[in-house]
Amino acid sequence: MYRAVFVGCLFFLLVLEGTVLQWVLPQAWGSTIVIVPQLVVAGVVILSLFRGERAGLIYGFGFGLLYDVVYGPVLGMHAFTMAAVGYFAGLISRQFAPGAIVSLLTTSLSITVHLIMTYGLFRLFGLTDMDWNQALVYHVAPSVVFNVVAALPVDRVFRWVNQKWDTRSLSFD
């Protein structure tokens, strides 16, 4: 049951990224600052903190592939980057106790790595000619700040779902 709830939450975040957030972000108003919403990446990272690296890898690959089919210009790019970020976030969960601070720091680090990997793959395949400094100042830094703030409610919801499932599993044992 918890898997269906997590998949539903991640699917809701995917739809939210492509619909409502596209109208309220600064680039919709003509700003040079471009915020790339990465709520699904934040959800996969938070999920992997609770469920481990295998869950992060599987959910990251699945939703990354869905992200590529719906939004991406290259099939497999987001599947690779989200799976890698989810896997390594799951490895971090073994080193630290899952708390709000660890979740916030891991999410910010993972989103930064994900955006840099995506930018690197875009440069590698010739899909962008933007230089590194411009991408860092106008895309990566504002996107990390926005996504970390937006990840706080995602963390609360996923933490609630995880605690509810853990309570049920203990009551049936």
Second form
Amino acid sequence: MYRAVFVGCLFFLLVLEGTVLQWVLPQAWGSTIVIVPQLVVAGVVILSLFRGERAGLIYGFGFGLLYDVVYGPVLGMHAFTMAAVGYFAGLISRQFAPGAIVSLLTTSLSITVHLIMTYGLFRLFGLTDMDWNQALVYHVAPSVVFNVVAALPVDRVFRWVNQKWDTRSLSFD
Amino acid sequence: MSRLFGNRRLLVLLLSMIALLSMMGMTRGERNELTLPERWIKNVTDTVGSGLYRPTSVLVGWFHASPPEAATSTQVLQLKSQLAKLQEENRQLKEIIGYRKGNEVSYIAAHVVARNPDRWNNRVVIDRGTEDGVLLNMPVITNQGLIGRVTAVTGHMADVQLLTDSDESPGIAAHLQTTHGTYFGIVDGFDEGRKRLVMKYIPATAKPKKGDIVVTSDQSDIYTGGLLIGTVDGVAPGEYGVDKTVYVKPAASLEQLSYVLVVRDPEKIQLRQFERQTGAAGNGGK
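What's the form predicted in complex with its partner chain like, now that we've got the form predicted on its own?
First the chain shown before, then all remaining chains and molecules of the complex.
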């Protein structure tokens, strides 16, 4: 049951990224500062924090692939990056005592790594020719700030879903 | 955790990385058709997306009552007079060569339903597909000017690659219209820093001024002639020293897109069909 709810939530976040957020973020108003929403990534990372790295890997791969089909220029790119980020977020959270600060740090680190990874892959495959400085200063830095803040409500909701629908041991998946 | 299991995990990781990288390589670039599951997923997601995108566009429209003025009123007047002149000329020429009514360019109106959130490149999704007559590579415009072309199409949805997208867009054959004459060039790429399109290979004899108009050329494989791309904003010497490069400010606002028109040009469709049949599709001058 909780799986269906998580899938529903992640799908909603995916659709939100391409629609509502594209009207309210600064780039829609002609700003040079561009915020890349990473809500699905944040969701996958949070999920892997309390459901383990394997769940992070699977959800990351599934939603990454979905993201590629819906928005991406090539298949497999986000499937790879999101699965990797979800997996390593789960590993990180295992090494430290679970808590708000670890969760926040893991989320921000994962989002930063994911943004840099996707930019790197876009450059590698020649899908963008934005230069490194431009990408880092105007895209990655503001995006990290925005997404860490946006991850807080996602975190609350996912935690609530996890508690409400699943009473099993948390580290079992 | 046993050593064997650890090794197997590493092996699986390596194999999946190779599989994903080759998948990326294969799906990279121009694809003529999407696979069935892709079409299906796209249709579902975009249908859900359109339920969110359009209400948001209406809401933002309320807060943002006066849309940004794309061109000054003198420019609009200039264009209107030019348009009237060209339309008349066009009608006369068509009469002379006995042009059939069926060959006329028509437009398919569409709503934008989503935009790709990763802004390393620029694409939008529209809610018209093959069943409405949208085909691959059709140019897409707004009332202000050209915004891009269709790069993928399903039954009810299509992906539009915007002009600002730097992903191997083949370059648009274009005409630079100055007071001294019309010059041919290629609009190829987008300068992220300046926020201007780059038009290359203009003859050194041209004297482009700020505000000169850039339109698509009829010699292009995919673009209908005379679609407004933008206005000249800056001039620089070209790559080879014997040509000029011009920075073009896009006429259409590409930031907030809600209502667009897909240009259906029967001539270009026939041309592409012919090229596909003869296998003579050249990549140049798109």
